[in-house]
Amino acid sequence: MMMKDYSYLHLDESTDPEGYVVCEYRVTTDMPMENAASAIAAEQSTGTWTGISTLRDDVFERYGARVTRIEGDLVEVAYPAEDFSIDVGGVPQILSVIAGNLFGLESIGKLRLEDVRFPSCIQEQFSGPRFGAEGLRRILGRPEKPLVGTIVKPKIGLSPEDTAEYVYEAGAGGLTNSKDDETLVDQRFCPIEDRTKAVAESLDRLKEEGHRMVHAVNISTGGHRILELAEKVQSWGAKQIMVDVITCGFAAVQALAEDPSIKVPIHVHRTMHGAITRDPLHGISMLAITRLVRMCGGDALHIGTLGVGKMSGGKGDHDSLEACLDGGSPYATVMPVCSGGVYPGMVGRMIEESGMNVQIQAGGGVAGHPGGVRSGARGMCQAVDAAFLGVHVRDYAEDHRELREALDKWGIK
């Protein structure tokens, strides 16, 4: 039987937005581009490494994948709609098309796919952020200025009356928000349900006090399950959840911001995404997640340092920032969450790159102040308020004790 050689480059055809998902990838080869286009666009829709018999005109030309644009090293590919699940698939399904077998593909060197474009017709199939960073700030009471937050240092070791004391003292230094580190969830040494009953009445007396925090307490599990133990925690008194997002999956994350018995924001821890995201020529950018973050629904989401810290992603950073806060995505925004490595020093420069609507956040920076928690808080506070009001840090630090501590021990970058 004749095989018929069905091509898949569309490069001088415009193709409708709304009926396809459009893929950028960035293709490092030693073949001719335009072999490796089709291979990655053949391979995740109606082909494989040869000819088949069962390839009829009719199956190619309504669910083919069309390479659009070839651009020296960048690639478009549009995957029809129809591709894609209804409902059920999901995320886990997307991904399985977008960026499944092609990664492996062995005549192809290295592939990253750098971004991704969804039609409405799949947009709709999800909800996005329930509370997002408006909702977040609404909770906190705090319209204008960047959130600024904490992680409980060490992030392994401390029992549920230590980790209560440090968000207390947190709190009372006048951070908006604590949370756990991505590696405690519900060890011996400090349950879960113990550590949120003891964090709530912290959260509770700084209340009364007169201050607004929330602490995101780590629900990451098995999927079976994460549903359940997200109820428990809200019962516990939990005023946010975190799921490390890449661990646990999408699909957790669109999972509770779908229930409605998940009344809390949910914020979104990004640990192991190195592994995917690090290499420039190889594995999904940080926009690409972050996209699909914000449409299965987390309300709060790492971004990286911004060029300045630990963490920085240099440009990725600065993509994933703007997919939080993209004014033209159909959902609520998603704060961005500047953590790694972060002391007040840093603050102004990291705002100067962000804008305001931001929640910046530290561990090492304020538990490792001289002064200890409180005043570490109180000093990350003081430079959120200068780089809020246009003063150099150095000039607000003379008449701001802890400030002025912070910066003598870490200095200014």
Given for the second form:
Amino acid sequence: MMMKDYSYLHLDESTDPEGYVVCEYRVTTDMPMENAASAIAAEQSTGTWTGISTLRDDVFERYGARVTRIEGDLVEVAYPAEDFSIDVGGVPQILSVIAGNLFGLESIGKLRLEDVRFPSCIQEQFSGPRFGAEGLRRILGRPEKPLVGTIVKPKIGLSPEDTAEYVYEAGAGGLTNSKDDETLVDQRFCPIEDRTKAVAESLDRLKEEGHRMVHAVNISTGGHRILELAEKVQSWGAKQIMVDVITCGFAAVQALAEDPSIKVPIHVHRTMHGAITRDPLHGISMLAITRLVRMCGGDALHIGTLGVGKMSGGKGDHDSLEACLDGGSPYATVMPVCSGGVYPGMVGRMIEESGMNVQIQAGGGVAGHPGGVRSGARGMCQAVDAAFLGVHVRDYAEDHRELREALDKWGIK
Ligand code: 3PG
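Based on the form predicted on its own presented above, generate the structure block for the form predicted together with 3-phosphoglyceric acid.
Starting with the chain above, the whole complex follows.
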């Protein structure tokens, strides 16, 4: 039987951005780049490793992906919008197309999905953040200043009562946010029901004293239980939930964001992302991950520390920041969260990088303060106030004791 040789290269043609999902890949290969790019487009749409008798012209024309640009090691592939499921697909099916088998192709050494753009017919299937950065600010009554938070430390081992006491102290010191850490969900030493109820009491107490604060309860668990757990923690008094997007999946974020019974913002942690984002030549960029989190409805997302803290994110942190706040997106903005090795002496530099629309949070940088959690919280708030007022942290520390003590311990970065 005759097999037709179809070409996936359309380098001189322009494609209608409304008709395609457009991906940019960085490709490392010993093959000629045209061949590598064609192999990607074929594998991810109508082709395979050999010609096939069942591929008709009309199927190829309508559903075949197109290589639309090759520049050095960057390759652009446009996938027809019709290649994507309409009603029941969601992110898993999208990822199977744009980031699926291609990562295992023997002929391609390394491959990185750098960016992805969706046409409006796909964007319309997602509702984006229900609260987003603005919604969080509204809940907290903090329209302009950066949000400032903590991660309860140690990340495991505290009882529900210890956790609630930590949260109360952090709020009494002025913090707007606190959260469970990524490894804490429902261990025997800290059952989630007892913890959520105890923390809710602390937050109520703070509210009575005139301070608004939210705490994100980590509900990261199996897909069959996550909605049920989210509903339960809400009924126990949670004002925010947290989900680890890489370990639980984008679909978990989407399920929570779109379920009408969930009425609190979703804080998205990115633990394990380094396995996917860290190699500059392989994996998936934080930019692409952020676009997906925003589309799926995350209200706040960890973006790293913009080259200042303990997590090494490189350019990806800045790309993620931009994608959280990008005005060209049809969705509400996501609150970017700078987290990982943060302490008061680095807040000024971080805010120079991020601008004021950011949540800055510190675990060790609060709990490690010589005066304890309340003083640590004050030190962080004072550092944010200094940056907000445009005063150098060293000058601001002269009449702000807790900040001074933090600078004496950790210095200024
Ligand atoms: C996080 O969730 O970002 C980390 O647990 C931060 O903890 P740290 O501020 O103590 O580094």
